[in-house]
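Just one chain is shown here, as structure tokens, and it is the form predicted on its own.
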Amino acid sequence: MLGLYLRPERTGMNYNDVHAVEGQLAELKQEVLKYKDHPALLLWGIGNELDLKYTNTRVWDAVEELAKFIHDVDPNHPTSTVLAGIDPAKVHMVKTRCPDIDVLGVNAYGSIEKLPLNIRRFGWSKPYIVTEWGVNGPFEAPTTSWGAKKEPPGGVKASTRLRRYDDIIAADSSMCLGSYCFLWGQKQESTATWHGLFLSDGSATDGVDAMHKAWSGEWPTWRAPSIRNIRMNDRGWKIDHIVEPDSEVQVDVDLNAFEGEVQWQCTLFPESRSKKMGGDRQKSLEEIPTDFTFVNPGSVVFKTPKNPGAYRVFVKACRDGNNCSSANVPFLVRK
């Protein structure tokens, strides 16, 4: 799917500016007839998640003159536009103002549950394609009293992401068209391992694991540690943690460990604060140097930073050095 990038709204792309949207369009144009009869191309995905903190309904005028375009000088793709997310008005619009757009593409982590049903009560009729899905996003994550995400520890979103992909999209064989899991990589997006598959260092996590499953219909031979809890001074990952500074605590995960030996690994990180949204780039954090002691397999103790504020503590238990599963606990430090 070879995506044609228009410029969202909310990166101060005016789609009233009539030479904004001319010199975009003719430059996208160009990469149609590039690369329309490229091997590799199955379809065009006209523009990500244009309607995202959008106001301005314009947008939609550009995507169908690009359509149309592609329509006209190349039969042999169909087009596509991604949502992020669908109700009814973004369906309505693409509907009536994109008609040259043969197939919808949404964006859906926690929406999935219902997605197929409401494709149907929302009037899309032709085929659509998950085009981002995976665990619930960092954007609909509960979230502790001074604001931090709560994220589940990987062998939980392992599973999730299992269920989702037999459950909702292999089940819609009528009209989903297939998907695309996020995310086949890594990238800091509140936290480095909220959505990817891969840790930063490139090995491959329980998630692949899960993948491997949904797509193949078997677990890999050698199966990756998968953690499925981690406490902070024996209270789960749900309950806010708030603790002294310069204070002992003990972290413990409960892990399956399937066939093999384990070797863990331990790192703290000061909390996330950016605010950026829909994916967009975010910058990754500096670990900060500490002394952990593992006490047992799956069990460590650190002091906590002698400075307030808002950090993260990462457990990752790894077979072979590559194949891996983390967590994490925020925690606040106050006196």
Second form
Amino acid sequence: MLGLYLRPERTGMNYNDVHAVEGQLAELKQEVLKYKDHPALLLWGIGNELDLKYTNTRVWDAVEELAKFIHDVDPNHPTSTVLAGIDPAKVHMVKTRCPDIDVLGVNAYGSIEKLPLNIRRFGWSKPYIVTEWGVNGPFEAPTTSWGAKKEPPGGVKASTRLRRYDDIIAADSSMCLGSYCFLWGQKQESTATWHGLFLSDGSATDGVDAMHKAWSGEWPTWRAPSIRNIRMNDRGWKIDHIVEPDSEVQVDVDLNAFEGEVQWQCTLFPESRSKKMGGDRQKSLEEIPTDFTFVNPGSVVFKTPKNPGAYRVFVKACRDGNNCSSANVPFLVRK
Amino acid sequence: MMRREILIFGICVFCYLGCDSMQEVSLYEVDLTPTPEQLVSSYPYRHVYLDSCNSNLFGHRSHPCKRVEFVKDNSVEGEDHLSIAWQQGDSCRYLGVGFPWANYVGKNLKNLEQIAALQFHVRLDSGSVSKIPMFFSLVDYGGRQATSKINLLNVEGQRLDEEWRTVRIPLATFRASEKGLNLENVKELRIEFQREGHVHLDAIQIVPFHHEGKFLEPIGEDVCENLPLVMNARNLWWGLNGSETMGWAEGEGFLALHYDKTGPQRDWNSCGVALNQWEALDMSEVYSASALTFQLHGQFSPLNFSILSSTGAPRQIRQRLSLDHCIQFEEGIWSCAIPIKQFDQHEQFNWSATREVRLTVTEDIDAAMHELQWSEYRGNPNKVHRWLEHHKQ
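Okay, that was the form predicted on its own. Show me the form predicted together with the partner chain next.
Shown next: the complete complex, the earlier chain at its head.
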């Protein structure tokens, strides 16, 4: 899919501003002419999440103008536009205002559970693609009392991915043309490990193994370790952890090690304060140098920072240095 | 004597012509108001960048992410032009150059905002693109800034390639007042570069320019002033699946509900209707004295009603239908009203962007919903039966 970047309203674009809209369309029409015969082109993606926090439905007129232009100049590739989840209003808008859209793209995280049903209930009758999917996003996650998002351990996320692919995406072959799992790479979104199937050092996670199983039906021969659970001071990752400054805490993980020796690594970071949304770029955080002592494989002890504040400790279990699983626990240091 | 008569005759002819045939011309009615072109062309600080000898520039020191050079060959004006190559990376999030033109004088561009543009010449080092990731900001002495960018419609030939192209960015597109920029005291122009690129820039100046700046009327600002709103337009409903669980009875004008919570269609249990073609509808003036009203023919069931807005939080407010909302005036015919004030969090809801009424079935039902409408309700929200009896037709 070749994405044609239409500026979302939330970045300051005003779809009532005729000059700005026409200028943007003029640019994108040149892109279409430039790439329409490229052998790698499968379909056009006109705008990504234009509906996120939008109020001006004229954006759909811009999408339609470009889709119609594409149909006029390029009869070989279908058009799509990508929604940030669906609701009846968005489907109605694309259906009625964008008749030249051939395929609906839907980015769905938690809402993927009911996506096939909702596609039909909301009245979409053409094909669709799940253009982003994975585990529930930070924006859907439960939070601590100080607002930190609770991220499931890597093994839990890998299982979720496999179930969602098998039971939802592959199961809806009558309307769903396919999917793009998110994210085949690494990015900072609340944490450095939330969506990425790879870690920042490039190592593959147990999520990659899950996708291997989803796509091929077989597990890879050499599987990454997989963290099923993480606890701080013997209390699980789903509850709030509030600790004293400069106090000793222990973090334990439950691991499916599979075969081979596992290497452990721990890191400490301040909690992200980013309020960005919709996958907009967030800054990576600076690691806080900390002494970690592994008392057992999967059990680590460290001293909490002296300064009160919100932090997050990460544990990484790797085999051969490049097949890993990670998990983290947010905690609050308070006197 | 003869000569005197001729002179008098001549004076008379002159006066006659002077009074009746010649136009009056006042020496003091010449319009001295400058045209927009004159105003811009006479602006003393119109030259932003000419060349390295005659212009102020900062941010031109090269580093691994950015290389700025003054190139003498193939310049548009002056002794040289700017060649700027950049590649954004983690070590250099911001890449830019600045032009505190006219030696840091505070420039007043207020009178030029609607009649002038920032003009420059640009060419790529190689290739062609439809847009360059360059952003132009005017910065005032208070540190506030407003940003605009190249619009392909204002690029000569609507192409960006290896030829010099004249580009104009209308000053109006910086939207100074919206961004809080003081156009009467502008300090500098900054150009920010994102991602990667290599351009040549020259002859940056302020020139006369007519910017049409057409804006369409906003949509989605309709106001509901009168009730009832009748919700019987079939094409504005979603979630109807014919006769299986919920469907609109053609020609009959009612919503048929056949729901079996253990049946194969048990997940298909919601439907909804748009209030204003799926655009926002401002119900602020009417919501507090209103109710959802309808008749239920057949079996009573505790239906869940939601009202949704397109913005704000909560996005959805809910109320569950109970027998407190309905009176059975005839066998199997229930008249119902759910006052809006009974919906949870109705005071926090954004009534200016109301969009949809939604219905969810959770219990078995075999009934028909008639005359669903958003009605005026001037009664005690906790005494619905009294209101229904009073309004019994």
